[in-house]
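One chain comes next, on its own, written as structure tokens: the form predicted on its own.
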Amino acid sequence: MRQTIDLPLVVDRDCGVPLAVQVAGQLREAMRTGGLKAGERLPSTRGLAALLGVSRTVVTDAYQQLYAEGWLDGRHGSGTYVADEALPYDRPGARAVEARRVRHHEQARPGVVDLRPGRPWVLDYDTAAWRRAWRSAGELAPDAYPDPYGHPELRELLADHLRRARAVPVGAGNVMVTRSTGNGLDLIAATLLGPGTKAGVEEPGWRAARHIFASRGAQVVPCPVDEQGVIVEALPDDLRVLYTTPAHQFPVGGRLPIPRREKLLAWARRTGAIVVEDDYDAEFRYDVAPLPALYGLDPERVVLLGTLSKSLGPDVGLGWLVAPADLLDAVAERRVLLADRTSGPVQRAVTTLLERGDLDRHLRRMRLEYARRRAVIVEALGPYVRGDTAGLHVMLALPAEVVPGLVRQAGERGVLLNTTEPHHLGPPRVHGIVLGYGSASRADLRRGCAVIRELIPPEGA
């Protein structure tokens, strides 16, 4: 049982400095100098406010500022703690504290730093909320005939989540609960595609989308992208479906601007194509506000796909598909024929996480954590970084002749990297490294970035 500590704080109402700033400053100094240690529990906002003779709002504002700076960590129903990551790296034992947190299953060899994309951080979550969610799932009797649309209660909660998080005006009747983005994309492909149809995929883009479309008999058409996203003028008029990642293009990292979004939707209306919008990385934004989802701009021509794989982890196995009601009905009919379904207990567990606000709290914490990791990369490799406004990966733009040797030498030094080459259907157009920072600790990120920086040849060499 962790003990709440007594804090020797004072406030001066006559010094002209806001009280919340005073409280935050004294707490920050205590953590910086070791007066407060990692894992120690702070008093409740109500308790500290009473001790200092200030309003609870003063303490709440101070705590919120320290949360935002990464000094504090919180657990629902458990209290407020000094975060392990708040330890300055020149403090004794600080590196050991973070190293103990890195036990990712991908890092089979000691000392390996895995900087490949698509891997979120799964070691840090609210264990009490997780257990509570699965206890509620255990109380649910198995369904004899699972609803192909998903549990009605969860569909309502997901619709509300999308309205709040993505400003998507959607009702539960437009939402289907899937197992993942890939599952949702396959259901759309099975419903709309077949021999003789054409499906567009960004070039470079997500490899799985190409394989999914091809497995349903469609001809896959590579559609070029630039630093902002898919190039609308290059789209052919005979596509039945176009798969795109407008929030954070994978792997280049572009953010499709509003004028181009409008052009894309005008193209879809003119040609009759369905745009499949993978809302990839939209939940993690840095320095910029999220742009409106394509679905919200034209819900008749767009299918929106999303997942919890980045926010909670791929092993959870839950996502969503948002579509016009008639198309959703057609997808549901096809899903029944395919005997495809989403686990009932998983749906019940996620319902509990959404009902209690646990998922929202987890997302807020992880946004701050991923922002700190992104800052490590930008600081170390800034001149080469592209697409760093969102998500869990960036692209390092490098000359084509440099990339293979750099990746090989980094691997020999224990740093695993991924290049842009495999994400092309045709000859590579974009060259560089797709650098993921979801699953590596900040200490390992620093080490990996240092290795990369050493291996990049000097300009003109």
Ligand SMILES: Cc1ncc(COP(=O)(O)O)c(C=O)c1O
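Positions refer to the first chain, counted from 1. Just so we're clear, the structure is a prediction, and the values are computed from it rather than from any experiment. Just so we're on the same page, rigid core means the largest C-alpha set that superposes within 1.5 Å between forms. Compared with the form predicted together with this ligand:
- After superposition on the rigid core, the Cα of Arg453 moves by less than 2 Å between these two forms.
- If you fit the rigid core between these two forms, you'll see the Cα of Gly53 move by 2 angstroms or more.
- Core-superposed comparison between these two forms: CA of Leu42 displaced by 2 Å or more.
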The other form holds:
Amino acid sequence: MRQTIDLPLVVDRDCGVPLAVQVAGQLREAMRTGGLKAGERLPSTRGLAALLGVSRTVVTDAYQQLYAEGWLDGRHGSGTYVADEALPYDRPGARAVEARRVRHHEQARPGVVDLRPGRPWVLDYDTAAWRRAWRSAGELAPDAYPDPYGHPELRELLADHLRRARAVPVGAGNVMVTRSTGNGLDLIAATLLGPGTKAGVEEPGWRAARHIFASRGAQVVPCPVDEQGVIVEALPDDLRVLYTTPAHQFPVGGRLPIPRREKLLAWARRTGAIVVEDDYDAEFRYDVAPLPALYGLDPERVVLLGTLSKSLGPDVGLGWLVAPADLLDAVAERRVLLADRTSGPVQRAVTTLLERGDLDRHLRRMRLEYARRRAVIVEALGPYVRGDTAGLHVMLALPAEVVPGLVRQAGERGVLLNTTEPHHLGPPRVHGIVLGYGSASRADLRRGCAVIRELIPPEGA
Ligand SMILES: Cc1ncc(COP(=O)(O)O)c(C=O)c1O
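Moving on from the form predicted on its own, please list the structure of the form predicted together with this ligand.
Now the complete complex, all chains and molecules, led by this one.
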């Protein structure tokens, strides 16, 4: 039996597809093709249920699924609307919009499992330590004029942190306090790059690096990686800057072996390039011995970028840039001209967290938790897992033709995934899913992995 309404929606009770999936699918299609437009109001769940002759739960489930995918927006107490920017989560540029929505639909639908990368666990702070840090930040008036290098006491503490956590022999004079990795990379780009210069970025690699370099006028050169990291023999000789993630290649997950680190630095010395080492998730390492940071191996040719985005969260807005003193001075000069700075109160709060050992304690707790989550993934999806020795994400290597359907069907079942595809500048050479385990509890992760496992076609099928 079929029933239609104006939208037009149809439910077919005999086709074996759950009614909520049918309703969500048709609404999604209407939004995708423009039948329903941004800002338009959807019928109430009660009204649509009555029109379709289905239970209200069917419509509620369908709406919640579409919230989860970012298609819908709910304004408290005033109904359900097509979201202003109804971008599917896998499209470039959708991240900022998604972030707002995720917060929103996590409330709307606790069942959603968000396995996209780049989201740390932010629900488990030591709230007393956090409040104490912010109380201390509030005790002082803001500085009249910010120091482009950052607060001297925080630079000391960050240098200590790097010496302890990463065995990097660094003095405070080489450290600048930034807002994030992205901020540090942009300052380097603004200082060293411009029209007529070439900047290498790992391929596949962090897409923000490509956008930052291009926005400063440089020509972006994709530099291929294999399962260990960047391939040194494939690097051209005319790069001004090379951006790389040796501790945990993003997104493939390789750890650059020491001989390759040596080769990379020899290449940099020979060509005069500066190597930018993005150390974004190096605090989290599992079952493997640490490898020396590139910066420690050649502090004259390497800029190291670090961030609190993976340990405390990107919303805190604090990172660091470590560079040779003359380059650091040039960056600081440029920073002043660009009117760029790091918030003083944020620096004070983080100073307190470091001084009191709160950040170290948080890292120790989270290392254990992330190691357990990583074990859940390896147990459920072992043969497909790559790059699980560090960080908060792994890559699932899957045949290219399987990936789009799997991501879509997982989304329909409330499991949000990202693919490796948008991390390429050229045609995709690596296929699979970048599976983040920062923002899903172990129980959710188990559920998400089970859904993925079910959706991977049997070998040879
Ligand atoms: C490769 C890489 N570097 C750095 C970051 C963190 O960037 P930021 O410090 O700008 O938040 C991320 C976050 O997703 C990342 O994937």
